[in-house]
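The form predicted on its own is given below as one chain in C-alpha cells.
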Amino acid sequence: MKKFVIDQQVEDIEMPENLKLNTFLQEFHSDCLHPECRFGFYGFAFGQSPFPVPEPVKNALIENAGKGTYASVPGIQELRDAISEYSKRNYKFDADPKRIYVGPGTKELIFNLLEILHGTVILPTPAWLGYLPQIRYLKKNFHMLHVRANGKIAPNDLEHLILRLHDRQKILILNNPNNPTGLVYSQLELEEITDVCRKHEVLVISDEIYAQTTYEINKFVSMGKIYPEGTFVTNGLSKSHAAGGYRLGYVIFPQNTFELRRQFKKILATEYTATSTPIQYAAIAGFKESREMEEYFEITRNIHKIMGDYTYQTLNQIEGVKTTKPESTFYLLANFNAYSDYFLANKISNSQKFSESLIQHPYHTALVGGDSLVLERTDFSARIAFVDYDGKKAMENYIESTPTTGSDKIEFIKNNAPKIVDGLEMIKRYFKDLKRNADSKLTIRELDAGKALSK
C-alpha cells in the first residue's frame, strides 16, 4: 500500500487542548469500572455557553435557509451594516461597513489576519490556548509577554519587550475580556496599552469575543475606539449568542486599510470563498437592536455573574488558592501553586498530570491545566469554566424567579447547577487528599530515616 507523506509543518502541531482533552474524557467514560462514573464527570474545561441559540436568530436562519447562492467574499451587505449599527450602539466605536469582514468564526480570522500581516507576534500569557497553534502553524517570530499578578499587561513590560524586538512591524495579540481570566481593561488601562502601540507603531489584534458577556456591560471600552489606526477588532456569535456552532465571526479592520483589505478578500475567496449565506441572515437578526435581544443579553450576563461570583468565593475558601474575579466571558484562573510541594510529593510533577490526576476516580473534574495556557509547565495554574448546568432551564427559573439577594442566588445555584457545587467541593476534596497523603509520605519517610539511625 503507498504511504502517504504529511507535511512537517502539520506534523508538527497538536491537536488543541480542548479537543485533546474532550477525547481523553471520553475514553476515561467508557473505561472506568466504578458505578459512580455513570453520571460522567464535572465540567470546567470547555468553554461554550450553556444558553439556547436566541429565538430571533433561529428563526431567522429558518426562514433563509433556501438562500443557497454564494454571498460576496466580505460578508451580505444587510449584515455589515447591522454589525457597524451594534459596535455603535453597544461599544461606542464607529465603524463603516466598509472596514468589516465576515468570515467563519473569528478562530479563522484572526488565523487570516496572521497570514496576511507581516512581523513579530507578541502573546501575552495565560492565553487562550488557540493563538499559539497557529502562530506556530504560520511559522512566525513570536516572543511571550508574562502578564503581572493582577492579568494583566504593563505597559512598561510590553515596551521593554517591543524594545528588544528587531522586526519592523510588530503584532500584539490582546484578548479583551480575557480568556481564561475573566478580567476586563478598563479604559485608562487601555490608553496606557496604546501609547505604547502608537508610540512604537505596534498593530493590536483585539480579540473582542466576549465583549457583550462584560458583567457590567458600560465599563466595556472596544480598543476599535481607544486606538482606531492600529487594531484589528474581532467579535463574532460564538460566545455573546450561544451560538458557536454557527460558525459565524467578523473583523473590523483599522482606519485607512483599503489595500490591506484587498489584499486579505483575495486570501479569502482563495481559501473559503464566503461564509455560508444562511448563517449570515441568521446573524443579522443577532446584532440587530430589539428588545428581545437585549433582554437575552442581559439575564444571560446576569446568570455568568451569578456563577462566576459562586466559583471564585468557593474556590477561594480553599487555604492558599489564589484566583482572579471575573467581570465578564465565564471563566476564572485558579492558582494552585500554593500546592507546588504536595504536588510533587505526590508525583505531579507538571500540570498535565495535575489534570489527568483530576479527572481520575474519585474526583471525575476537569479543567483545564496551566501548560495548555501557554503557562511554564510547572506552573499549577488552572482555567475553570462555570458552564456545566442547563442553560435553557436557568433562563426559565430566572425569568421565572428573578434571585436578588446573596441567598436567592445561592439557592438558584444549588436547583439549576448543581454539577458546579458538586464539583467545586470536589477540587476541594482533591486538595485535602493531596495535602494528606503528601504529609503521610512524609511521615512514613520520617519513620524509616528514624528506624535507619537507630540502627
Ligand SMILES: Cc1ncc(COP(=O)(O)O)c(C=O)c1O
Given for the second form:
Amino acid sequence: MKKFVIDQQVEDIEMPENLKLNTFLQEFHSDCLHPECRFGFYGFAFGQSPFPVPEPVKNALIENAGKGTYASVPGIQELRDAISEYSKRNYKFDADPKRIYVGPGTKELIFNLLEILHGTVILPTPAWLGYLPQIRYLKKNFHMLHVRANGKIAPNDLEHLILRLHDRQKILILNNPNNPTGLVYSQLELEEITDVCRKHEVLVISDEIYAQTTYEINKFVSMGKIYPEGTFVTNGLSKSHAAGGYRLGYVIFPQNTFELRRQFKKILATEYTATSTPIQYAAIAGFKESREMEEYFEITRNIHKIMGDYTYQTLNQIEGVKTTKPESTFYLLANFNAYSDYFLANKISNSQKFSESLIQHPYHTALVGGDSLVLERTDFSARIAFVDYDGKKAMENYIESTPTTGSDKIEFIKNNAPKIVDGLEMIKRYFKDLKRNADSKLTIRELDAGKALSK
Ligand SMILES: Cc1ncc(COP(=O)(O)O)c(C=O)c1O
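Take the protein just shown as the form predicted on its own and give its structure as the form predicted together with this ligand.
Okay, now the whole complex, with that chain kicking things off.
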C-alpha cells in the first residue's frame, strides 16, 4: 500500500476544537449502549443559528443558480455596494465599497489577513475556538491576553503587554460582540482600546460576526468607526443570516490601504480565485435594505435574547455559579470554578474531563469546556450556547403571539425550547450530584456504570 507523507507543518497542528467536538460527540453517541442515549444529548455546544435562511436570500440563490462564471476576486460590485450600505445603515460605519473584499467565510478571511500581515498576534482569552489553530498553522508569534473579571480587555493590561513585544507590527484580535461571553464593548471601551492601539500603532482585526444579533442593536458600535485607520472589520452571513453553510464573509479594510488590498487580492486569487457567484447574489438580498430582512433580524435577535435571559437566570440559580449576561450572540460563559474541589473529589481534574463527564449518561449534556476556549486546562469555565430548538417553529410562534411579559416569555421557552429547559435542569442536577458525591467513594463518572447514588 502506498504510504503518503504528510507535510510536517500539517502534522503539527491540531484539529480545530469545533471539529474535534463533533467527532467526540459522534463517538460518544455510537458507543453508549444505554437506552436513554438514543435520545441524543442536550446541545449547548454548537454555535449555529437555529433559524431558517431568510426567504429573500434563499430565493435569490435559486434565481441565480445559473450564474456559472467566475466572479472578480474582491467580490461582485453590487454586493460590495450592498455591504457598504448595510454597514452604514446598521452600524453607522461608512466605508467605501473599494475597501470591502468578499470571501468564502469570515474564518477564511481572517486566515488570509493573518497570512499577509506580518507581526505578533495578541489574542484575548477566553476566545473563539477558531483563531488559535490558524495562528499556529501560520507559525505566527502570539501572546494571550487574559480578560478581566468583567469579561473585557483592560486597556492597561493591553498596553503592558504591547510594551513587552518587540515585533515591528502587532495585531490585536478583537471579537466584538464576543464569543464565548456574549458581551458587547461600549463606545467608551472601544475608544480606550483605540487610544492604546493608536499610540503603539497596533492593528486590529475586529471580528464583528455577531453584530446583528445584538439584542439592543443601537448599542453595537463598530471598531471600524472608532479606529478607521487601523481596523480590519470582518463579518458575514453565518450568524445574522443563519447561513454558515453558504460560506460568505467580508472584510472592510482600514482607510488608505490601496497597496495592501492589491497584495491581498493576489493572495485570494492564488488560493481560491473568487467566492461562489450564486452565493454572492444570494448575499446581496441579505444585505440590501428590505422590510423582510429587517423583520427577520428583529425577530431572531429578540428570540436570542429571550433564550439568553432564561439561560442566564437559570444557571445563576445554581449556588456558586456565575455567568456573563449576554447582550448579543447565542452564548454565555459560565464560571464553575467554585466547584473545583468537588471536581477533584470526583476525579475530574481538568475541563476536558468535565465536558466528558457531563456528556455521559445520565446527563447527556454537551457544552464547550475551558480548554477549547483557550483557557487553562484547570479552569472550569464553559461556553453555553442556547440554540438547541426548532428555530423555524419558534419564529412562527413568535409572530403569531409575541411574548411580552415575563411569564409569556417563560411559556414561550417551555413550548419552543423544551430541550433548553430540560438541559439546564440536567446541568443543575449534575452539580448537585457532584457535590453530594464528593464525600462518598462513588465518583460521578461511576454513575455511568449504573451505580446509583444510595445517599
Ligand atoms: C467569533 C467567530 N468568528 C468567526 C466565525 C466563523 O464565521 P464564518 O462562518 O463566516 O467563517 C465564527 C463561527 O462560529 C465565530 O464564532
